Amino acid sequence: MHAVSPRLRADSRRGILESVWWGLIVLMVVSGCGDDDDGPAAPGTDDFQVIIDQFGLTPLPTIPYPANNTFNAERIALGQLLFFDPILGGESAAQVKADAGLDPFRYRANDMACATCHFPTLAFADGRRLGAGVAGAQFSDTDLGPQRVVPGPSIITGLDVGTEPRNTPTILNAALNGRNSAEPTAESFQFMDGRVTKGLEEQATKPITSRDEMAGDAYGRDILGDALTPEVIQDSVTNRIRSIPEYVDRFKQAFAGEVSIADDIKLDHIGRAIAAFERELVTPGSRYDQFVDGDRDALGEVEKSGFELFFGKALCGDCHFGPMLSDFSFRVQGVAEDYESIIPGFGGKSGDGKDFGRFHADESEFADEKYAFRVLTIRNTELTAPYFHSGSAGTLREAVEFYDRGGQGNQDVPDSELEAAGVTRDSSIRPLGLTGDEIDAIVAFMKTTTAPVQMGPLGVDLTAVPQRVPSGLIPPGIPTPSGPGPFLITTEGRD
C-alpha cells in the first residue's frame, strides 16, 4: 500500500465536502417537494459539522507523557525555577561575571534563561522578529522581548553574540505536537526545523549549547574561535546545578529513587525537569474548542464565516487540521526573509542572508527539503506576532495576504530561487482571490483559538514568574532587589 501525501489527503477531504454539499442541496430540494405544509425541509446534518469531521477537528486534546517522565508536581515546580534560572546561561553564572570585574547580581545585560526568551506576559515568546540571545543589551532590568537591542558584546571575549537567525516561537501548547502526524505525541517534532525529534525532553537540553541562544563565550574558551563540544557546555550547566544546595534537595524530590547526591543528577534530569514544566503550558477551553464540541453560539457570524474559509477556499486546512490545527509536516512557501532590513549584513541561518530549514537540520539527510519548515499551530497565534521563521509578517492580516497573494510578493523567495535551490513551492500557495472582508473573517476566526494557560498542580501559577531562583541570580522580568546579592531561596521562599 502507498503512503498517502497531506496535500492528496486535504485534496480528497475537499472533494468529499464538496460532494456532501451538493447532496445536501439536491437533499433540501428534493424534500421541499411535497406536502407544502411541512414548510421549508431543515439540513439533514450541522453543516460545520461536516466541515468538522472532514479535517478531524476537536477541543484541545489531554497531554501524552512519555514514560520516565509522567506527571509529578514536585517536578514541574523544580523544572519552573530551571526555566526562569538565569544559571543555565552561559555568561548568566556568578563565577563568570566576576571573573569579568563585574558585579555578578547587578549585571544582568548578558544573562539567559529559557524564560527571557519565552516570557509569560509575551505568550512563552519574545515578540521580536529575530531572537535575541545571550548579548541582547538591557537597558534596565526588566527588558524584554522587542525591547532588547541586539547585537551586543560578550562580556568575555568582546565579540558581538545574540542575534539568532529566526523567530522565536511560543512553547504554549507545545507538549501537543505531532511527528509527521495531526496527532499529539510525546516523541514529537520540536523547533521549526524539526531537528528536535524525541520531544520537549530532548528540546530543553538544545538551547544552552548554543552560542547565540544562551551559551556566550563561557565554559573557558582560552582560545579566540576555540568551539566547545555540545557535551562539553552540557556537563559545565549540570556541574553548576550540582553546586548549588537548594537544586539538590530539590532534585531528590523530584527524582526520588534516581538522584540521592548531587553526582547522581544527570543532564536527563535536567531536560526532564524543564520539559515537565513546559508539558504543562496548555490552553485548553478556547471559544473554537467550544464551538467544535457542539455550542454553535461559541463563534459569531463573522467568526463562523472565517471558519468556513479558513477550511474551504483559503485553503489553510490543506495543512492546518487535526487537534492542533497542524499537520506537522514541512512545507516550501517561500516566506520573505529580508534579514537586511533587520540587522544590515547579518547572515541569516545560512550565513548569506537565506534560511534553508529542514536543510539546516541535517544536511545530508534534508539536502532535496531546502526551505521546507514545519507548519505550526495556529492555537494562541493572535499573542504570537511576528510570523513566519523570519518574522517578516508583522500581524495575522499580513500573514494572511501572504497567502492570499500565493507567496508572489516583492520579498517573498521566488520560484526561480526555489527552483534553483532544487525545490517547488508547496502546491496550496497559490493565488487565492480573498476579498478584504474575508481575510478579515479569517483573522477573525484564527482569534477564537485564544486561551489562557490552565492552572498547574495543586492550583500553581505556572505564568507567573518566581521571585527567587536558587541560583541566587534574578529572573527575567523581576527588578534587581535592594542589598547584595545572591539572592537566594530559602526555607520561607524570601531571602
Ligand code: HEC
Given for the second form:
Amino acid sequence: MHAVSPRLRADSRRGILESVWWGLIVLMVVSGCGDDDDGPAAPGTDDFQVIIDQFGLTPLPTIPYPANNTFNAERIALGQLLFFDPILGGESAAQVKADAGLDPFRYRANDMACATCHFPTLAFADGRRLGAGVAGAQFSDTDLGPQRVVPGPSIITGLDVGTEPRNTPTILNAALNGRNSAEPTAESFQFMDGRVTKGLEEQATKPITSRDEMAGDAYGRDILGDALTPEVIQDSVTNRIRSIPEYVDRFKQAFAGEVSIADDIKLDHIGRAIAAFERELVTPGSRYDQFVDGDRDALGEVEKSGFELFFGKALCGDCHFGPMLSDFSFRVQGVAEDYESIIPGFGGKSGDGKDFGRFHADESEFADEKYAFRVLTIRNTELTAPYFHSGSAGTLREAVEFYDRGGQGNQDVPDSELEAAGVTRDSSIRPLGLTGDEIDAIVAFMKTTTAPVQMGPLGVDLTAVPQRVPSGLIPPGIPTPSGPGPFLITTEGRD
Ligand code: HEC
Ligand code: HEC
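May I ask for the structure of the form predicted together with the ligand now, the form predicted on its own having been displayed?
Full complex below, order starting with the chain above.
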C-alpha cells in the first residue's frame, strides 16, 4: 500500500455527481471524444474509484501471520478456551479467598477472563465508557461489562481496584492493525498509545499483570510491594495452567514439537495461543467491502454521499484511510475526558484527570506527544459505542459532532491546555460546517463497515462462549449455578 497524501482529497460532489457522469457519457458518445481531460477515466473506473485509489481503500485484507504462529486449528481452539477462562484472573485465587474467610468458589465475579471485557455479543468490547476490571461487581453474578460496578474492594486487601482509565476497544480485526502505516502487519501496534509494537502475541500476556484489569491485589501484592514484578504474576498464571491436565493435553497438541510435558508450557505459548484465536476474529464482506471491491450497488444513495463527505469535506480521510480505515499514526485531537463525571474522584490515566496518550506509552521517548492517540479503526464502530479513549462520545453522531465543532466544545481539551503540554491540535481537526443531513450521511456510511466474524476452522463459531473451560471455573456470560460452590473440583496446584 502506498502512503496516501492526506491532502489528496476528492471533492464532495453529492447530487451533481451522477448527472455529471451521465452527461459526460452522453457527450462522449455524441462527440466521439474519449480523451477529454474532464471526461470519465479509464474503463472500469468512476469518481468513487478515484477516491478508493487515492485513499488506498481495499476490502478487508488477508490476515498476516507471524512466522512462529501460523494458522493452526488446535491452537485457535485452545486460545478460545484461554480467552474465556477466568483462570487467567488474579483474584480467582481460591486459597487467598479461603484465607480471607470467604467461600473460595462462590464469587466467580472476581474471576476475570479476557472475554469479561471483550465479549462476543458486545462486539468484543464491553459497552462501557471505561473498562471495568477484576473487582468490579464483586459478590454479584452479573459480571458482564455494562453491569459491572467499579471500583470495588479487592477481596484480598479491601482496597479499591477495577477501573480502567481507558475505553475498551474492540479486538475485531485487531489482527489487521498496522504500525505507523495503514498496511496490516503481524508486528502491529496494539493499545491506543501504541505501547505494544509487536502485535497480538505481545499484547496477550499483559492484561494478566495489570492490577486494574485482571490481577487485582492477588499474588501477594500487599506483601511484596514493588517486588511483585509482572514476571511473578506471569509465572503464577503459567503454573496454574500447567496444573490442569486438560490444558496440558491441549498445549501438547497445539504446540507439537515444543510442548511434551507440563513444564514445557511457557508464557510465550499462552500468549501465542490467545493471539491465534484473536487473529481469526476478522469481519470480511461488509457492504463497504463490496462497494470498494467494485459493487457500486452495495451502498444506498445516503451512504454513498456519506462516503464522499468522509473522504472530502469532513476531512475524516486525512487519518482514517487504507484497509482498516486508519493510518495507525498518533494524532492530537483533544476529545473530552471528564473522568470525574463517570466515577467521582477517579483521576484517569494520569491520576489528575488527564490522559496524555502516546506520552504514557513511554514518557521518556514520547515526551513531545502528549495527548496524541492512535487513529482507531472505523470498521464495526456501529457496534462498539461509546467512542474515543475516554468513551466521551456516546453515539457515532456525537463522535461526528466532535469533529464538526473542531474540538472546540466546552468539555473538549482546550487549545490552551494543549499548548501548555507543548502540542497543537491536528490541523485537520477544525470546524467543518456540516449540516445535520451531512452528519447523518457520514454516520450511515460508517455503519456500512459492519460485518459478522468469519467462520473459524472446521466450522467452529469463534463468537460462541464455551459452555465450560478446562479450569472448571464459570466463563463470563454463563449463568452462575445457584447455591454455594464449589465450581472447582480441587484447589490443588492453584495459587
Ligand atoms: C478490564 C477489562 C479488560 C480485560 C480483562 C482485558 N482487556 Fe483488552 N483492553 C481493555 C482496554 C481498556 C484496552 C485499551 C487499553 C489501551 O489502549 O491503553 C484493551 C486493549 C486490548 C487490545 C488492543 C486492541 C487494539 O486495537 O489496540 C487487545 C488485542 C486486547 N485488549 C486483548 C485482550 C486479551 C487477550 C485479554 C486477556 C488476556 C484482555 N484484553 C483483557 C480492557 C480489557
Ligand atoms: C487528525 C486525524 C483524524 C481525523 C481528521 C479524524 N479522525 Fe477519527 N480518530 C482519530 C483518532 C486519533 C482517534 C482516536 C482518538 C481518541 O480516542 O482520543 C479517532 C477516533 C475516531 C472514532 C472512534 C472510534 C472508536 O472505536 O472509539 C470515530 C467514530 C471516528 N474517529 C470517526 C471520524 C470521523 C467521522 C471523522 C471525520 C468527521 C474523523 N474521525 C476524523 C483521528 C482522526
